[in-house]
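Shown next as structure tokens: one chain only, the form predicted alone.
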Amino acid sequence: MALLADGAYHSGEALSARLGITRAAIWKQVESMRERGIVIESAGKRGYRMTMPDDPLFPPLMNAPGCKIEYSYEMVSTNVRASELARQGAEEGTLALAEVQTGGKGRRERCWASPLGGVWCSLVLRPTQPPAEAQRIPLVTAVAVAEACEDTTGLKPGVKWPNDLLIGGRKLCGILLEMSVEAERVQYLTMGVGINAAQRGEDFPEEIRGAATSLAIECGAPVKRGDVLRAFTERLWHWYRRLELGGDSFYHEVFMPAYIARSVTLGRDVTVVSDEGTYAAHAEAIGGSGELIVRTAAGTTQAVWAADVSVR
């Protein structure tokens, strides 16, 4: 894969002799690219090509702002290598950026459909605050995405608590944290981010085409994804910095003001899926740990901080 990522043919001899197995099981592994919708072009004599996107996520056309990129043109999952390269010692702002994932995954371990169209990165941050206020980062981040695509597209998405962006509520992005702590300090933290950008509403599986949508099918035109990156890399380190700098007085004062302005949760009458059970209530306000606080049928208020909600 890494060989074919340059666009350039590739004989399959000379692949064969660099990688050490026989052209038989270079086919295959050809074959087996081109089912998961790589395409690859053979040409005579000329060997193999990888058909590389009009705006490809690559580092010399990005030069994304804070980061230090490591980009392949397929990953299993970003936030797997983002977490490898943490506990490798990357420093905070190393960015895993690939045009695909194979086994992308979302909250719960959900299944997160990665094709090509989107942009899918994940950020190794090491944050000073202590975990239950680096909770906030998820929300921080979905403001910043939300920002990158209104600037670059004219569209406003909606944020959904926690950190789902909708358009028409239909799922425009996710966010996952995954969090490695110790002894009640964050050793580092990466933030997954699936923004699916330039899809066709046929680049999606069947099953999600009615709950899903993509900047380009938003704006009924072509969308720039290395702009949209680039736009939100330089929002993310806007909010991030501020409020590793400001703590609680900035995140309250300054931040969540920005965040209520976006939500399509709050003051509405949602339901709430937890491990727990479910149950009806009504959005009334963020906590300062980034919770949802939010009033039952019975009149009762509570802090619901890891399930699925949705808005009736």
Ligand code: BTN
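Between two forms, the rigid core is the largest collection of C-alphas that superpose within 1.5 Å. Positions refer to the first chain, counted from 1. Here the structure is a predicted model, which is why all the values come from computation and not from measurement. What changes on going to the form predicted together with ligand BTN:
After superposition on the rigid core, displacement of the C-alpha of I26 between the two forms amounts to 2 Å or more. Once you line up the core between the two forms, the Cα of V294 stays within less than 2 Å of where it was. Core-superposed comparison between the two forms: the Cα of L15 travels 2 Å or more.
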Second form
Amino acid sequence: MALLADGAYHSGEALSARLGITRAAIWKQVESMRERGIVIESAGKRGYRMTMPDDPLFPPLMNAPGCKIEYSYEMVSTNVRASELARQGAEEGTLALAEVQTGGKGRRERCWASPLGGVWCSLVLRPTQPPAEAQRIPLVTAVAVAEACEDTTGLKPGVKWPNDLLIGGRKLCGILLEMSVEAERVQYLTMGVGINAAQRGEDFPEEIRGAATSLAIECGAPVKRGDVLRAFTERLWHWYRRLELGGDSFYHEVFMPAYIARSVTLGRDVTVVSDEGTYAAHAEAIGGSGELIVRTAAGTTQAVWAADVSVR
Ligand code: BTN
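Return the structure block for the form predicted together with ligand BTN; the form predicted alone was the one displayed.
What follows is the entire complex, opening with the chain shown before.
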């Protein structure tokens, strides 16, 4: 019932006329939304109103430069929606944005808790580089989010390889890249970004409370998510356009120093957990496709592509 997402009251009668269903069916839908954690107030004759966060992301109130926004209060996953739009031909810059995700996706097939208060969005990109080089884009995204957080709150998140943002060892932001490739060409890329922004500690599910943090928790003050989103899109286009034009030399000589300056992984002793096993290593460098180059205890150099890497 996207109709309720404008924050205004809608009477049961008006809703049933608009949607062509009975008032009992409206009530059922409202109950099902409440069960899914959406707060809906009802006030007698005035009807129903969806309680909006203090700083709604609702498009008329916000702006994300260079993006065409597809907003819905609730999505299963903004990545799923953005990929769907990309398959239908959506242009670069299309951004799926939601207040709440019911099936948020994390890296390595994990779930991503997405309660009210975060910035959950996925951007459709159509890079011209070959797939291996497109793997640089999530690293660029991580730097763009870190800069946006710094610009809006003064906080300085670190980047844990490949693209997690941490503050004090706790996760502030996760990034999920999904890429569609045909005949060695990138058809589209869906860049999912989940920023823990306005949540309080109790908003996180108990099992991740110790491991997650938000901008508001770290600042001890309210955070305007619209400002964070705007700053993120500005910083992202800045890096992304220069990467498209500048190729290898830009990546190695300009972007990499910015990434390394924020890295909390490079130069550290780490534990690598991958499908091939778990081992100790030293994180030495980042390769041309965003891979982590480590030196193992046996002294060999190895490229790590998909793994969880924690600092020892
Ligand atoms: C990670 O595991 O660190 C990646 C988490 C990515 C979460 C974001 S939230 C917006 C977008 N939609 C999703 O379903 N996932 C990404």
